[in-house]
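We begin with a single chain expressed as structure tokens, specifically the form predicted on its own.
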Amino acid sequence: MESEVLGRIAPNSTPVQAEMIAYAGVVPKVGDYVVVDSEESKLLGMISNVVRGALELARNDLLQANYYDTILEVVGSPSDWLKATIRMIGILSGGELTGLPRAPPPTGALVRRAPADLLRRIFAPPTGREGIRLGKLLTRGDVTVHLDPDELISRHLAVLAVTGGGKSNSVAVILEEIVRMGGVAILFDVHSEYTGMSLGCPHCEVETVDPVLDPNTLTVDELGSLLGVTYDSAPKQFIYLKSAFKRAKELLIRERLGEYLTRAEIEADRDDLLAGIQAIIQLSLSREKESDDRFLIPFPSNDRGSIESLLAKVDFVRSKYGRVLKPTAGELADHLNYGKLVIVDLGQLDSDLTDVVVGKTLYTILMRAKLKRIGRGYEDFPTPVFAVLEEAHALIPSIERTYTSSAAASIAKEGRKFGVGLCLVSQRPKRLNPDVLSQMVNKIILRVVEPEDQAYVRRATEFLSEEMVSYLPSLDVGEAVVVGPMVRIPALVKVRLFEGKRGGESLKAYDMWREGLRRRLNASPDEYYDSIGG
């Protein structure tokens, strides 16, 4: 019998799923591809589950292992049988793949292992273009899997796995491939995992930038998010903030903002909009009597407490975030370019500031891409842009609305029209905003252990069967289920190792302790404790 022949279709198959009884000695593997021969057509399927049994041990009353011993002493090796569940992928016609069959395969139809050359054609890059080389099929080490960059950008991506499952390596591989093609990418690095990253291609550029916010470019809503003053949470303070914002903007345009900073005795750049807002609120509270000064805010006496609280928040934010709030610093989006990866190092920021920095940058990228597309400016803005959000469950949580989640939702809905792709990376899928995650049509799902996370991933992924979900905890590091239009058919993939240099690898505790002990023993006590700040 030919080695590629696996078995035959068992009764009770459907157009989307069938069971195969394997020939003796054949062991089907989960994730492998098969071709079902029938008189009408050839069908491509994927093995999603395998069950093994033995004819001699199939009785339900064999309730002790001793009974197995007795039977095996008589029969010797049992007559094993294997039954595989096959999920139908499509009809093969002239080597091309079309839609699902409308009728189930006939009982007894022959099942063969899919030829490697067929799979290579299916997972090859789009005709005439390059693809993103992700790795090899888990069950076919001779078949390379490429992702379609057009579908990756237009339909977005989620990379999901437990810590240590291979998320960061997968992201690094994809980013390197995008930049190698001349693509534009920005990575929001929440835990400074990618600091010091370098790519292996000659023309690829990586720039790690400090997160800065130009207060002069903030909208009143963005400023309110930074201050914790929104119309929903503090409507009265937000109204006064909006009034001060409008007055400070006008003074800035008239180049008179410095006058109010001087009157309020605030030391700041004369073009610092946020400092100007503080000055206007402060001078309004001091009840200066200039009758013709329309730039001070009138208010009734019973609102004084709200305005004083607003002033305190502005002063606190300027003091706390002074190193990040830099007038005339420009936008992080200004750093984007073709063949370049921009890494925004957010490791030293708190969650509130991180939210505003990421949300504002995403909105800026989308706005510029829109204006470019409709011919209203930013003709030289590099697009399409691929934006990656590490620790996405913290930035786009399921239980609260953040500024980043609003920006991400806008990109998820509109990005494909204007050339902005989004990638969410998370080890806790159930904590992600479900509306945003559902629009990440492409998914790379590595090892996922927690049952609630598995169920969440299953609900958010069309092709992922219950059987394949059950395999997620057993995936090894770097092994992934890959689904979505970026691949022509779902795949189990061994993601290749990133070939460049990536910072943020796990600490080597043993080596660091031994080196520290060596230094301590080789130095005098005074020298050693001085060196560690003791």
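What you see is a predicted model, and the numbers here were worked out from it, not measured in a lab. Think of the rigid core as the biggest set of C-alphas that the two forms share within 1.5 Å after superposition. Residue numbers count along the first chain shown, from 1. What changes on going to the form predicted in complex with the partner chain:
- Relative to the superposed rigid core, residue 513 undergoes a CA displacement of at least 2 Å between these two forms.
- In the core-superposed comparison between these two forms, the C-alpha atom of residue 51 has shifted by less than 2 angstroms.
- After superposition on the rigid core, displacement of the C-alpha of residue 62 between these two forms amounts to 2 Å or more.
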Contents of the next structure:
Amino acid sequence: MESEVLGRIAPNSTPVQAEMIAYAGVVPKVGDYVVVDSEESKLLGMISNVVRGALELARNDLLQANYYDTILEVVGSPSDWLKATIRMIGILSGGELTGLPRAPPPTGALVRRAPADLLRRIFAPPTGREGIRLGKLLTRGDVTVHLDPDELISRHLAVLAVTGGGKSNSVAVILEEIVRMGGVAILFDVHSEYTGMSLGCPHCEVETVDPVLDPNTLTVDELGSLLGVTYDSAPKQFIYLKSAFKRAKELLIRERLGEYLTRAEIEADRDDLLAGIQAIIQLSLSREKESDDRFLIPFPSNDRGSIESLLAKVDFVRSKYGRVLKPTAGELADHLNYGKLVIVDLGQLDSDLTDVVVGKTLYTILMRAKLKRIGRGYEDFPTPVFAVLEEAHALIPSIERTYTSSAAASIAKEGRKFGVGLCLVSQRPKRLNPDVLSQMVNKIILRVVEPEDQAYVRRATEFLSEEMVSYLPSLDVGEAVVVGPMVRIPALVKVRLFEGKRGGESLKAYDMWREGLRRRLNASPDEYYDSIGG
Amino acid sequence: MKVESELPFESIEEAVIEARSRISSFLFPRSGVEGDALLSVIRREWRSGIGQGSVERIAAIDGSNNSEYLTLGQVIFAVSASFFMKDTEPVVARKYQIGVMDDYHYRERVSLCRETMELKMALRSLELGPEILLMDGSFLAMVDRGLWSTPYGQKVPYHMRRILREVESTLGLNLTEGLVSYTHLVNLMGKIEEIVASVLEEESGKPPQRDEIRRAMAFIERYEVLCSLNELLRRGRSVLVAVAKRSSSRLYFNSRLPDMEVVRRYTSLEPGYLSPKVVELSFPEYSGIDDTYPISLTYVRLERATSPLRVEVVGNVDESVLEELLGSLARYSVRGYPYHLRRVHELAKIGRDLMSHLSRNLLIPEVSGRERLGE
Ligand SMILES: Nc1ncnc2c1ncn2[C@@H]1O[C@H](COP(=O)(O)OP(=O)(O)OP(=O)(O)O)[C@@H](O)[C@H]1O
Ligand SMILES: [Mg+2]
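Show the form predicted in complex with the partner chain, please, the one above being the form predicted on its own.
And the full complex, kicking off with our chain again.
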């Protein structure tokens, strides 16, 4: 029924919120949309809470259910009453949504369920464009919700939920839609959750790349944070690092770095800057007093200890990250293209390196987008870019400043102008840097259980009412509160299941064990012992 | 300190201490002749435990009334009577009577109106064939209203008989019919007043005072209760049961303590009841009603650790019949009170809120705002 009557407005309504008394037999549902007949216009609202009672059972001395039995036996079914809280969303005029009402709806005003075609219009893709098909309204299986890609990019996105709440699935759905449109996306996959992901459209390309870091492209500061040597924490070491860096750079340009590597007996590529730095420090420590090699660093003898520990750090990082540090590997941003998703598989890296890889890539993307925009090069750099960070609370924590968090803060601030959209995915919202989170104006909030997380999400989110927050723990997997300019009005959405292939779905322990056991029992003893290497 | 004086100057503490022992022996005569005598009566008459009853068609009736000053000399009143019966489906009925009356003994008259409506509702519902019809209160108390028995006390002038006869015959009225009180019906009130005035004038030879007319009207209201009750007892007999939660009656034990207090204090917390005591219900002489009815009176605790109830069953019922009846009530009792009665109570209830809503919103618009008293 299109204009199903639900109830009437009770006294004490405000322009923001009203209570509705329901007609007998009507059970309003949280998250459903309603239309309130106001004086001149109609108001659109959302049911944010429903309270129910029964007249016959409304006594506080009935402290054993046996009394309920007796009463129900006598009266048959109790006279239910229902009271719903309605949050006002906007004024409807001619099927169009305009600003928030300035006056409360009249007491006694009729409240109807919002007709499906109205909602379809509201959640349709923006006119003349395609939308991101996210899913269906939770309370209306017949209304599809689309997100506006322009708003998504320019106002960023946070996807928040407990683990297993359906964050990665939501991200996969959005990425698929973006790439299908021709969008440019990069996903930092901290737990190798998306490796082997494929999208279901002919022109969609997915490239999984190993994180490589070209040391030659690093700045001294980036290098410093990789080594754990910053001006603040170890000023002496940082100064020597800077000298060594400058000298190694010059040698690289003069194509003389190989010479020093040989002298220091370091096996490395002739243009490996970090190896060159190591060589210079090492040779400086062991040089003869009278040496006039200007590429070695002179130092007073009491600085020897500092320089030795700097050398140890460089050596350690080189051997530890050898696989990742690839001179002349280029930038991850080089892989970006239209209609393509780049997945950076960070699963093998530790957090320090992850921080540098992600932070550096974000800075690079922002810088290139900026230069392109102001016409100073990078004309071919594909923009706008949508960058997704899984485990954002680890990369952008609230307690310390990381390289990635500075990069993210810059994008949050400037990305809008240059076409870089950020998407933060986290299961511990309260550990996420609040300044950055609050700039993610669009939000997809799935199941959130922890009260502190709830409170945090509420503070960072405009429309979210107390009642809606209390409703978050009871959301099922894939059910989400969606707010922000990417939807025209806040919505409770059942996110659709990503149709393509994605790694990282929940393990099916039982099936895997059964299958393993079946294979073990079917295998001949020889094969079995072969397979376990016996 | 005051020096010796003729007049005392007590402190409240002294007075309390002095009074305390007297008060407690008055309230708790656990020992002494009275206490011991009561205990032995209880031991003899109290039946521990109540069996399972099997009566299903239990109905209940209750009413409610409320009133509020509208002008300096007039009140608005609202009275209701409601009915509930558990059949295969629950059956409910409710009737309101709302009006305005002079503030002449208005509290008594409003409760008379309620009694009339409850009795008439009961009369009409007999057709539905309930096996038990529960009423809130006491039949005995209805005939014996204590001090305010009639506006004339017990000495009702002889000419009232004539007035009643003329009202009934001139208007062709049977006061036990319908669902509301006739004297408050707007279209009848004027006619009845005319009859009253003309009889009074004939009796005394001069035009009656306004108060005289009002007094006679109030008597008719009282009479309406009595004849409706008589009609109900006559027709309803075996199914009628009155249940009271509160009562100061001393009819059973004839003790200084009210019966209910005796049962509350001297019986265990377990369910049980007193063997019925049969008393006779007769109507006051001024009513001219000669019929009498036996009433079986008992006190019962329907559920463990709940307050006892006073129960009147119309007729001379033996103990097995009584136990079956009480067992059926216990089966549908919630916190020691028959749920059917609770239900009708809730249906009938006329609260303060409803009253002010009525007088503010539903009455003649001219009588509003400042014209109402106290605003
Ligand atoms: N919209 C949905 N409809 C149906 N099932 C879903 C939906 N979203 C997620 N699921 C199921 O729930 C499981 C977990 O989802 P997902 O991996 O997206 O959770 P997550 O929040 O990313 O978890 P984690 O924090 O562990 O990364 C998946 O296996 C998927 O099958
Ligand atoms: Mg995930």
